[in-house]
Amino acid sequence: MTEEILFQIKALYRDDFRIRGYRFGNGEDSVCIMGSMRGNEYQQIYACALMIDKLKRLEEKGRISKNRSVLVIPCANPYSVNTKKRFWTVDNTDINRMFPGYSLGETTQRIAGGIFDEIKKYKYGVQFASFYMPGYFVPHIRMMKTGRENIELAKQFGLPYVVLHHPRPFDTATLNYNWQIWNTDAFSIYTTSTGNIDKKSAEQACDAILNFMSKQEIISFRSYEGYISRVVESKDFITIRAEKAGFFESCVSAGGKVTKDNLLAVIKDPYTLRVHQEIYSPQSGIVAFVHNETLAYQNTAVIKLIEDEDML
């Protein structure tokens, strides 16, 4: 394992901004694994640290294939982590909306550009991603529908779901989208949490990546078949919204099974605790996403379901 400074910006009044990468093996740029881009993505940093530990042990045993190289970048935004801000500390911009970057642009454009210059050459790209809304997700692989997505490759991770996402205009400035445009097979992995560490789902995600790399003959690893992944379009998720603002009490967990008319959540008046809304499942399915903050605001998506009419 070698530790490298991939990108650096000189600072006037504090320590320099540095993005560190951890490289395993030698030769062809095979896989790049990207972690946190936002200051609250602690789970994503932890998952990368776990990945580094596993790859280090594989390398020590000589199980990185000859002429193969793997790069892990745990964090692309350490300043925001240090100041407990989700986005860039100065202007509140999102690095993952600045790709492919611009070396003469604003700070976050230069950071994205510096990162992308280093990683756009990789054959496979995997990002530990987080959702734009606070909540818990069922672990899954997500891909942008650019016309270059490879569904069969995504299934080789062995996670329960492969979610295909139709890019909106602002999605065209994300890492996943631009990786695909620059001919990298790109995948976003969503684990259960973001701001809290969930060791079980982080372990599942790391093992899925090792499973994938084994099938591509990048590492020697006793892979497992995992799940037969179900392919789902993000537009087909059943989204349930809060009718009124209030305290949010979930009755289900991400990944859980529900049948029609199951109680999913309750929203209460924050002053009187009077029940504003009882949320019932409109049909049978799998809970894909659950809001996880104390308050839910009116018209906020608090539950997302994956339809499953054959579930008993």
Contents of the next structure:
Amino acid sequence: MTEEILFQIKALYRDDFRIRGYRFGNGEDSVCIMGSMRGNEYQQIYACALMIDKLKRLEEKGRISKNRSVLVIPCANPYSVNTKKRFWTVDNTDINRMFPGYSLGETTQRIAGGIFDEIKKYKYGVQFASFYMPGYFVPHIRMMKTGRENIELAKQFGLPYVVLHHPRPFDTATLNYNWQIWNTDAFSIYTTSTGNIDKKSAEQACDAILNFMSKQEIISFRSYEGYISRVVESKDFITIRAEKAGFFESCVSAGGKVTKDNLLAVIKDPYTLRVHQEIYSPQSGIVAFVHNETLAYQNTAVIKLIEDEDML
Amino acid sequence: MPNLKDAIIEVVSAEMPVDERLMIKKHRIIGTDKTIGKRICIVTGIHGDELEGQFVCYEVSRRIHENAGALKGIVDIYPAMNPIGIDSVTRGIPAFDLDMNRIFPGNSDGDMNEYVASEIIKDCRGADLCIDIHASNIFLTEVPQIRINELHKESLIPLAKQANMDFIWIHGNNTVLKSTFAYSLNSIQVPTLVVEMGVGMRITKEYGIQLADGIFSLMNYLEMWTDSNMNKKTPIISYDQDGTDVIYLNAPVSGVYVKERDHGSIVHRGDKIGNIIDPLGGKILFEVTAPDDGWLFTSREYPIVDAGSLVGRILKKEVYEK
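Could I have the structure of this protein in the form predicted together with the partner chain, to go alongside the form predicted on its own above?
Every component of the complex follows; first up is the chain already shown.
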């Protein structure tokens, strides 16, 4: 393993801004794994740290294939993590809305450009991503439908779901989208959490990446077979919204199975605890997403289900 | 004095968790002459830290009431598209950390913010003109200007010329901008002009008066306002679809920026624009100079800079003089 500084900005009063990478193996730029780009993505840093630990041990055992190299970048935005700000500390811009970046542009464009120059050459790109809504997710691979997405490759991670998503205008400035445009096979992995560490789903995600790398013969690893992934379009998720605002209490967990008419959640009046809304499952299926904040605003998508009529 | 009909109307509201409703309101003023069925929307406060439009809303309303007989048609004034952002000195939508100008045209079945955005678009649909007033941000000061996406230039340039602004900047199309309020309205044939002027968190009264003059000039052009005494500047126009008319000055180092030249200055190659200083070491880290002759139409207001921070924009002399 070699540790290197991939990008650096000298600051006035703070320590320098540094993006650190951990490289394993030699030769062809095979896989790049990107962790946190926002200041609240602790789970994404943790998952990368697990990957670094696993890859280090594999490398020590000589299990990384000849002429294959893997780069892990646990955090592309330490300044925001250290100040507990989600976006860039000065102007609140989002590095993951600045790709492919611009080396002569504004600060976050330069950061995105500096990262992208290093990682656009990789054959496969994997990003531990987070959702813009606060909540818990069933672990899955998410891909944007750019016309270049390779669904069969995505299935090789062996996670339960591969979710396909039509890019919205602002998605065109994300890392995942630009990786695809620059001919990298790009995958976003959503683990269960973002702002707190969920060890189980981080382990599952790391195993999935090792599984994938093993199938591409980048590492030699007796991988678990995982799941036969089900491919779902994000527009086919059943979204359940809060009809009234108030305290939100979930009765289910991400990844849990529910049948039609199961109680999913309750919304209560914050002053009287009177029940505003009992949310029942309209279909049988898997809980793909659960809101995880105490407060729910009116019309908030609090639960998303993946329909499964064959659920027993 | 003829009587105007006016009312404060709730455009959309949504329930917040604890004993509060989010409300977007507008002030509708209906002219006494009902034969002209035209409507203009004056919108501001999509970014909660941009306050220049607040004075403009007040000033337009004040002048209409002062000269009620001159109004034909309907004026809708929306001073606070993001009311909780304005109230909490927050650019985006508080609690969601979301840029409101990236969620249009919204979604009536979406979350609270998407729903609000869709209702706002519904309310503005059918208007003959919309003016979306911004104030740069807290970092930069801008001369009064209108920005136009090249896709909508044919319909918008004739209108923009009436708006008494110093500058019209026609820029290239960018996919990300499809989520803006102005793009969404222009796409449904509501001509929408985006005004940028002044600086965030402040009101520059002189610019407010200039834009108010421009709004009455536009209303006159649309035959909604009868007044022969119109202020109308001839703007500088940059057809900058390929992005070559403007020189961007980005800080090469982090430090504290102290400007030497104000926005609106004519500068020559080599002129000093400002210094990036190091207060800890007592040194100048970098002298920012003009790379070419031109017009400094943007200057940095907020002193702290990182490497890459924008400290100014210069419109090239050949464009400025043309």
